[in-house]
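Next comes just one chain, in structure tokens: the form predicted alone.
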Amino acid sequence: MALTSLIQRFRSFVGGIHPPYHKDLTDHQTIRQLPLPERVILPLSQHIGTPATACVKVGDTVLTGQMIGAADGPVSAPVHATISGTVTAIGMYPHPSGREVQSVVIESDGADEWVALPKRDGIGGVDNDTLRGWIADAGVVGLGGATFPTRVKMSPPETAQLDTLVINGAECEPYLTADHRLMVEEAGRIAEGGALIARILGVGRVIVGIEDNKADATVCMEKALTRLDPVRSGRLDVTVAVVPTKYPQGGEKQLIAVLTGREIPSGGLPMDVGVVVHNVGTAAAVSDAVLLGRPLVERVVTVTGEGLAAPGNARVRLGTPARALIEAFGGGEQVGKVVFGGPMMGVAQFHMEVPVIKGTSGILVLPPEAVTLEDIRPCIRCSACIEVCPIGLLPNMISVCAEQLAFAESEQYHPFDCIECGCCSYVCPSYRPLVQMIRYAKTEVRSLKQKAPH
């Protein structure tokens, strides 16, 4: 393997804001590895895709990592039990999204007692196609938040020519750490991951992408790639990529533009460049899969804000519900807002129930004073939206025509090319909920699109 370089420093993109990012708070908190929760929630929807339907019934007893829900539809992924005990309920019940979703319910036994994993000697041998399988059996998602079926991310049709992999360590998002400390504390299961990714790819050329605040993981990084098994990671070119830290830097196709120099064109997708980007819990995911056979049952979440007593980072099984974490990270009963994600791209909660998925990488936590409501006023054509957006539109005017009800006119501005990023709302002098009426807007243009006659 030859790494280039070893680190290389690379301009940032058009756009973008620097707000305050307070990962202070936790960048320095080690993973903690908290108690076994007593219950867990695990809807059987948190992927892209179809949800997966339920293959156990209320009174069976299951094992940690054993499947309760399989895969249904070509993007899909199953769901397995994260504790061992006894089904109790399986209904609709919240789910982070804000709807509420066909969940299986589990009472724990205190056990623990894991379900018999496969033993892998070696996958020298080993071809693609069953590499694929492992680690759809294993139910990984893109863990970064976009939860596509990881399987299906490894699979591009036969015309895709790709070239490179971008292993995305930014985390963009303020007051997030969960990432960072994933790079510094186990940075060799995601250099053992993204070789494993680039090997069924295919691709020669491996970057991971790094914001320059967090020197400690890129150095961590560093030193995992150069320890690898020539023999696993084969003739990889590969770059640490130090990229200024600036919002959202993270986001694919800004972290691809400022990696390779590629556009992704309106409406497509990074392939269309030759390029697939994974997040580093989603390697480090891949790595258990194929070389522990170990389902996704955990991951590393941050629970963090100022409405905490002591803020930090812990690995958590899926379906703990967020009381349960806040309460071990000094929370009190004075809470203001529960965010599941960070302030710009996370979604508010109305239900302390709601537990971890496996796209939760951190839960905000913020006082009563801190959260206000401000009075939505007119645009006033200041233009502040247009200069900070990413991807060069014009938030304004896809706003005003959804505001309107003129969804059929909202297209020639592109509304499908936001990535609902929200520095268009944080800028607004006007207090307007652009990203709110963007996606308000996505909505309507689909639903008369299905509506049209073909």
Second form
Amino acid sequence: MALTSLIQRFRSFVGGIHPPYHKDLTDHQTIRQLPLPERVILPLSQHIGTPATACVKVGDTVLTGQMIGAADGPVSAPVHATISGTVTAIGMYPHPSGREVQSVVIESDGADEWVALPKRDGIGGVDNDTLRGWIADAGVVGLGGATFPTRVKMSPPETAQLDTLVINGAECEPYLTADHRLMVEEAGRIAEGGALIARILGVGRVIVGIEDNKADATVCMEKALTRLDPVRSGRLDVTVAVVPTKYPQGGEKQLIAVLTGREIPSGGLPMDVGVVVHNVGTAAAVSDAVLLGRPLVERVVTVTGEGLAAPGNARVRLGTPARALIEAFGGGEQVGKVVFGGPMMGVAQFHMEVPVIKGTSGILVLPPEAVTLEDIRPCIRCSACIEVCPIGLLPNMISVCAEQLAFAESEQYHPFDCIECGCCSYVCPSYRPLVQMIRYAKTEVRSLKQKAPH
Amino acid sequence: MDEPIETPPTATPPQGEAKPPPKKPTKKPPKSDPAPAPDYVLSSSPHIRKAISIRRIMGEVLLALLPATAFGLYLFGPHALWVLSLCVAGSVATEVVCQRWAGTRVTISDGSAALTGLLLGMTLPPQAPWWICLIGAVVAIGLGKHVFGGLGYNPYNPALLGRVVLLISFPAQMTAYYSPGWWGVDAVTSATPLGLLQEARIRSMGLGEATQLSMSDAFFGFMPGSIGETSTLALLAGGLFLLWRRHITWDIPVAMLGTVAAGSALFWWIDPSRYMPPQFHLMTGGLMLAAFFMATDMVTSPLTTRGKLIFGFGCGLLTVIIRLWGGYAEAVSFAILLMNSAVPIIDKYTPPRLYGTGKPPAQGPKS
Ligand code: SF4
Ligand code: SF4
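Mind sharing the form predicted together with its partner chain? What's above is the form predicted alone.
After this comes the whole thing, all chains and molecules, with the earlier chain placed first.
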């Protein structure tokens, strides 16, 4: 049966910004395979939820793919060894979030010897609960950065009326191209993963959202999806949605609104409007976990920025210290700031030994001249922040409340709806750290509420 | 002590010397060395910023005022330059004094005081005496801005506040206009078109000499008036530049000019023998200057498009009312200051549409 094109163009959301993207630094660089790291630092908390509990001790030898941290409770995820070697330390180590976190350090034996992976022949007769178990055992979490354990998102409550799975390939953060390259080079894995997730959730519609600055990815994804059995037989309704390039197009709330016309109610989840969103990397990891029985031990990372001589994309074993990557891509003395993630939402690092974790989509090295620290001025009510806020907040008002420590008052401006995309801070001519102040307001309002239960 | 973590020095040390020897497996997690001061900048996201600053905005607004300023100087000669210079210098000096006195950082380099001074000067008669300029500057910056806490906190447009205080305190000097004359040598006292209209109305003489104004003179700006307000053409050019640079939005000028045009057109249509046509009202007085450069002042106008439309409408309506029936020939300053005081209320009732509430905008596939 000849399929008509799966590609469809979509309108944009309200607000947002067009920062310089700098994706051309790396968007034509194929994913590199790097030499194995000599040492990995594996935090037991690489996901949202309860940290895993270490199930190895110092001195143990481990194989690649062997579980070293067991999931603790329903919202948790196991952690696997990403190289083979010896556990040399278990302790508190710097984590990309800026805190120190219980981590397992493995010194490589250079052999990369794998554990025996379970044999999987097809999933035809396997029930969904078993599939969910396989995904959970492989330690799959949201690779887009949210790192929510994927199994939880695959087990909606009975009451949820799901009809659409959105695969998020928007990758709206400037500089990052990891998802882009994955879609170009390994669209098959993403497509398989998408079909699997759709099957487990029992939804009949899959929409892959891709920004229109990645035309090659669109073509590759369409090709891969067309080959899927359920798509050929018409059981699965698939669309490759081309969405306008605008930050934060990849935000869950924005992407869902653009693709389905539905808006998640304040404080709600995508599930409340019948949608589940998974990142393209997560879909690929699900496919590996189910079809190959392979645990999550590596991910694609964009190592980029003007502070590097040869930026690129690489498949990186989790736990690899940032220093090794920065050196591999030509990092020199020209380092002003090291950011894990993209420039809009990433976290600045103070330590070069911070490891790549499951949620690390990129490492951005900014040269000193790109790092400016300006004086914060009063709000001149230019309303630029309001125009760009994709949620329709008054970021300036929240920031003014926070500045005057009027946290109770700040609540009327809905700080909890803020997705912390950073558009407001980006455009503010007074250099006000609006997102930071909104986060501050959120924390304070929360603690106020805890102190005074109503 | 275990030393699994080296600090990142700028010069890369030999790799692999960080060998944490498991001396004895203790229960206590080995604490890594406290990291010495980082070599990198730590700050909250986002890590990139748009190339924009207060100074840049003020600079471009000053640039946008250039055509009107230049035309005013051409029309009214060196005394106009004297007036403008005094206003700018007075404003900047007042800001320095206020900020020194308050012990805060002196921020004259952001250009906002200079802009206030220039705007004030542009609303003064070309022959204004030096003390009028200085009093205006002190009032505008001192009372209009720093009493409230400085830039961003002032509820009223400082330049307009300065002008209105002068207008009320020194009506004679503030309404002494001269017909345009180079070098000011052949300057003859003459009323502005709006002044003529006002006088005729008070004396029940219909429209009086105001009808003699040629519309093309008004458009290019060859008429008596304040230094920077006469040329509709020059002001439009500046306004369009600001719109293009996105330092102002269309809503306030369109709502304000639209309301003035519609209101004056209505009465002109009812009784053309008593009311002037809309084009007269659009091109005389300080309307163009105000609609593009004063009503649009960020600090003293509402935050959202809906609010700005209401604000612009209010400014326009008050202008029409005061011009047609009020006791002052020049209505725009009063109209904007009155609407400035309504901004908090307008803001309160015109929040932006919050995602997830109300009717979502049209989305979904393009047809
Ligand atoms: S207020 Fe929040 S949602 Fe709005 S632009 Fe700022 S960070 Fe983004
Ligand atoms: S962008 Fe900055 S100066 Fe402008 S309104 Fe927002 S907080 Fe105020």
